[in-house]
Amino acid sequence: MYAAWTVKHKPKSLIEVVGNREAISKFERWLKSWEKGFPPQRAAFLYGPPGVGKTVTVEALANDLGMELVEKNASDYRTEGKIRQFAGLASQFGSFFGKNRIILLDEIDGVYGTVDRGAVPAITQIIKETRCPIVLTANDFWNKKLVAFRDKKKYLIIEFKRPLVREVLKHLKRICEREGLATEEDALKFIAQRNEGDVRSAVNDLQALAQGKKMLRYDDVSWLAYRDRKDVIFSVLRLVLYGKSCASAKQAIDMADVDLDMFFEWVYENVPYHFNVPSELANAMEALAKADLFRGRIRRTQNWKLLRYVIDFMTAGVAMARHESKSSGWIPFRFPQKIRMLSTSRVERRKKLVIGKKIKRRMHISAVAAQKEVLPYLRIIFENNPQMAAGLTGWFNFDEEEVNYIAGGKRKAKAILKTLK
């Protein structure tokens, strides 16, 4: 059974939390101050981008201090009555086991909407009367709707920033060691850089890319530069693959930040892994086949009125194929192989074009002819004769990356460059 690495390798102690050491230290001092009595600030407000460690910091510190953590996502308790029922009672009564208690209302910016009237006043009143520490978290602290929680006299306000690349890299290395996965450091560094400090996304990427591998190389991850951010597309895929109605499944098209053809590839790649009843899988694939049929007709006839059928079959058609298929544990979404192949070929074409232009300048032929007629012979020379290859490298003015590409590997390229020196 699959287990999400974000859960499997979630930090159990503060020492394992990635980055934000100053913010964590400030929060720890505040929480320990409750041992001396009620502090002026009875609630802490942790804010920052998704995936930077706000929630996991609270969970890890509660574990370190042996405290009972009462945790709820605030968006699940969106009315005054429910908030008072949950947080109000928990804030007044002690633990059954005699432990100190901490209350976490996660994603407090999710309580807003027409059904949420009275929720914020209820939370502020509970904080005034609480007998145990309360922690609130939010992504966008400066949202005008959160103005009630900006009083620094009543709330300890702590900003969580995106961790540095080296901090995320260290965390990814630790996970790879636990999973027995050998890696090239450049591969992990690339993942860390691409996710821009979002630790949760970096771990999700690592798990998705490492599936079925014992060794993760840079070439296995470099194509990520050519894909869209996965956070949105993963949420959209859930609407299609696990949609309960045609309307909700069709909404996915409006949310997707990729073009229609690319979205089709995402759905097509993931359907076989999320339908485990053969007849339902067949129905889902038939819906995709019909969508693809209309795509072809649109390309041939330019009749864009047919687009509605493409959308209906690839969203509602797939969603309504599900009746009994159930998820057996966590099933990761997979990046479409077509994206990877197109991205890889794009990089290769760019390299060949640059090399072709250098050959063109020396041999006075077209860059296309250079790639087709000269480059294959250069590869034979570079793979078998380092001395001759070194001479040609100097004559064509190839750089190290180009030599590596023509020679077909770093080992042979190193021998050529060594001879050149």
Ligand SMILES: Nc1ncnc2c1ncn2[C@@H]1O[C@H](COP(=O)(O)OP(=O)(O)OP(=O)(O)O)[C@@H](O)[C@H]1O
Second form
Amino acid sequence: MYAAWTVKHKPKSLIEVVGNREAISKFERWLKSWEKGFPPQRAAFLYGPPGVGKTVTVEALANDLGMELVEKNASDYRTEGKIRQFAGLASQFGSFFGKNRIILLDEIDGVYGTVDRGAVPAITQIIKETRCPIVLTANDFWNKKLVAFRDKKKYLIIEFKRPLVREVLKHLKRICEREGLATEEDALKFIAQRNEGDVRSAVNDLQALAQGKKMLRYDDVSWLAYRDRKDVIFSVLRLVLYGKSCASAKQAIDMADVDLDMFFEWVYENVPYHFNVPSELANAMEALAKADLFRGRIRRTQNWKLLRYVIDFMTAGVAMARHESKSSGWIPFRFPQKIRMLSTSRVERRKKLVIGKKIKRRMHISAVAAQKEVLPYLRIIFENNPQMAAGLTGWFNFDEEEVNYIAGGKRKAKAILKTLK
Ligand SMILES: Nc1ncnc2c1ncn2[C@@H]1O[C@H](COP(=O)(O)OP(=O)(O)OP(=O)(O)O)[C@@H](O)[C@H]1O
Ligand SMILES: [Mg+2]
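And the form predicted together with the named molecule, for comparison with the form predicted alone?
Below is the whole assembly, all chains and molecules, this chain first.
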């Protein structure tokens, strides 16, 4: 079964939450103090950057103390009316079953653009009268709309900081152990450093990078460093694909300080779209194959002298394959598959997963396999054959948005949906 590691390996107990020890024990003391009567501060306000463990701390602690956790989020407090709906919960100390209750108003800054004016006073009013602990979380403490919650007398204000690399590393290691994934320490360290204390994205990176591997090496992750440097890559790529001389194509790589393995992926992904004479495309691919051969040899023998052959083949070799091939107008460069997988947004990943699940239902394969093995073919069909795509849409029960996504645009999707009707 597919599960995001942030969910699958979410700490269930406080001891698994890394970093912010002091903040966490302050919060724990406050929560325990409720057993002795109402404390002066009826609510705690946890703030700090995304993905550092605010929400998970509250969840894990509630679990440790056997408390009933009532979680509310953005959509529950957009209007005064909605807030009133949970006021009742706060008016009793415990739940029906005798468990103590804790109410979490998560990410309250996330909604303040759209809330109505009565929302903040309604929340502060509930907090004033509450008989059970209320916890607020937010990213931006200085948000003007949250001024009402900055009163230290009424709120226990606790800052969550980004956990240290060492602490994030500990969490990543634990996950690898549970997943039976062997790793080079440097690989995990690299991921932890790169994410600067955002544990959630570190875990997401780890999962994406480890997919299908039993061993994660530093070399598997180091190219990530270049993920954000598209602009440099594009100009180097242009020189390689359209270079007029060996020298200029070769220089391109020196010009910009790009990682060779990563650059290889870029060239490999884009060559097919930039050569329209088949024999020339074959020659370019042949050059890349040779570059790859030497890459492999270097990896095995550590004989770095061979590097110049890798460079020659993947730059000059590709450039010199072009004789008659012309670029037919402007063709955008494509992101290498490998990188694309990692840079797709959370929204897109979710969309893919939903599609994967629909495929799974029909084809009896896992949702992950569906995304990897079936979706690419659907893409080709949806881009080229509206008739067949319409049939498949019906069979898989895709909705309009999903068809849009698979077809890669509204125009193509429209043709498919029209056929369907
Ligand atoms: N300190 C941590 N220790 C262990 N896991 C963590 C920690 N912080 C985050 N995680 C992982 O990342 C996920 C998201 O964390 P959490 O929801 O607590 O972040 P947050 O600080 O509330 O962020 P946001 O401000 O975006 O709500 C958790 O489910 C957990 O898997
Ligand atoms: Mg949160």
